[in-house]
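Only one chain is shown below, in structure tokens, and it's the form predicted alone.
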Amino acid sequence: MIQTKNLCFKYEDEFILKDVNVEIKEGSFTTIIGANGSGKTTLAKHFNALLTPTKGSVFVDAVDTKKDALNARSKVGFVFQNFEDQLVYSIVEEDVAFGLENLEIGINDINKIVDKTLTELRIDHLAKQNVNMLSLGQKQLVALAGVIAMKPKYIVFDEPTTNLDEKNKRNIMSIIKRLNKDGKITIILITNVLNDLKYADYVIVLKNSSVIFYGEKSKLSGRILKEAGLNA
């Protein structure tokens, strides 16, 4: 479980979450949502220790991300939105073979990791490739098998579906689902697009470095989405 307990970032003078308190729990497809700008990627910075607060807590499975950075980041994987920044060399395999070489791991378990990882994925054809030679769908997958590879227990993708073409979003956000169901990988999802919801079992819902909103999606109200400047 990662669990903030009145959670506040300031940077430089402005608050950019003010006292959070949340739960994701294990297993499940958390979606955080709001508008631009209310704190949605800040929020999930913190659950792998990208972040850490200005005041209060964020613990990842008991881990105080204050206290032991690296323990909590190696438990959560993150995707970003500008996911060919991830991307470190220029062949694919190299490219998702790269987290696995700082873990002390034999070339050969490295081998055999990265390619039933581009296997799952579908894209094991493009493993001889240049990654700068390949489709921004293609790129965002070569980016999610280098997180996947270091099985993390918790996945974050920050607005995974941006920029993609409407085939290319179908295949990212079905690799997800499968991640989810399948993997038993818990998928905490930032979005601003009101459909995203559908594949949620919690969302959190913020407005102005605020949570207005957490709990089951069941219960999550038009009011509360057109509070938070969203069109329901």
Second form
Amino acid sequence: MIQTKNLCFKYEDEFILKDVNVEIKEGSFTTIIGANGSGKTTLAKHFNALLTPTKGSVFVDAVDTKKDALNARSKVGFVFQNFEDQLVYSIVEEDVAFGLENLEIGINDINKIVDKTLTELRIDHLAKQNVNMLSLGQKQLVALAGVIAMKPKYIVFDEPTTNLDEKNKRNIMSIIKRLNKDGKITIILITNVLNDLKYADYVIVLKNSSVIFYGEKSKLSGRILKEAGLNA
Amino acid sequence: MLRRFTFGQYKDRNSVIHSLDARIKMIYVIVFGILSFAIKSKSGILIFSLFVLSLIVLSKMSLSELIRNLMPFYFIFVFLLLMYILFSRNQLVLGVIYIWRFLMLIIISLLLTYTTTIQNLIVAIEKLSKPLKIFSIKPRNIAVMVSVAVRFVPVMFIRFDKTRESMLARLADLRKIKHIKLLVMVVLEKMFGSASNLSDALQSRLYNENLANKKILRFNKYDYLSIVFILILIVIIY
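Output the structure of the form predicted in complex with the partner chain; the preceding block shows the form predicted alone.
The complete assembly is shown below, putting the previous chain first.
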């Protein structure tokens, strides 16, 4: 479980997050929704210790991210909004292997995991391709493969369908659903698209750096979404 | 647009050059780089050129690929030639020879990246830069820096092109210093943004600068044969 306790984050004298208290339950599909600039990405970056709280705490499986950032990063994978910048190496299979090398896994195992991950995502034919030559949809899948290969317990998807066409959007969303249902991976989806709420078990609504709703999707009302500046 | 920036991109081919150890290929690039400018005699240059030509054939690089890869250097060659014509009229042949040497150097570098995956290059860089540990320089940092540069240089060109087009579409005059400055600033800002995102991604994927690459590189028979061949070549040229 990921838990935040009175999480505050300040950047240049301005609070980006104020007193956030939420829990991400294991195996759940949680959607963080809010208007642009409401603090969604900042909150998610605390889950894998890319940011640490100015005040309060974040716990990943009961371990404080301030005390053990590596624990958070090895458990919480992150697919960034600008996924093109997430790709470190030029060749697809090499990029997917990057995180595995950092986990100090043996070469033979790395090769097996990379092959398996690429096959699962049906991009094994791209293994030797240069990432600069891929389409946006393909790059998104490679970025995702790099995270899935590390077998995280939780994965944060930061607006994963932005800039994608309808076909690629559907493909990515069906993969995310599959990871949650079949792979038992806890999903944290950041979005400002109301339609993406349909996948969620739990919803966190952010407005002006604060959580205005946190709970089961069935309890979320249109009024709250309107209050958050989202057209319900 | 991306396909214009093809210099040095790896192509998976079943060739002798591809099968050579990445470390030895890197050492050869240094040796050949020195050779291409150190050879004095015209016969030596001819033999060396034939050797480079044979390397191109052995690497299974097509003529169209070679031309496409060399196209970005076309203006540099023309510029160098013009400089020789304008300022060294009596040494035009010398100028052509220098451009030829430069061309050989580019082709040799191109062959390295064309026949070696970034992964293998990085492992080779890490292994070859191990002695730098004495100066507290971490080989993995060097290796990742190289890989990031290879990955993002084409991205920078694309961003440059896109920004230039969007500025031109809004009637910018790129002969004006003010607009050139703006173009450079915008591209730099975007690249800094990417660098920040990349830094997050590296941390998120548990980047560890102290980690030693476990990939084992082994010499095969072609590596040993190539050493013998290169030594013979150097003796013939000199």
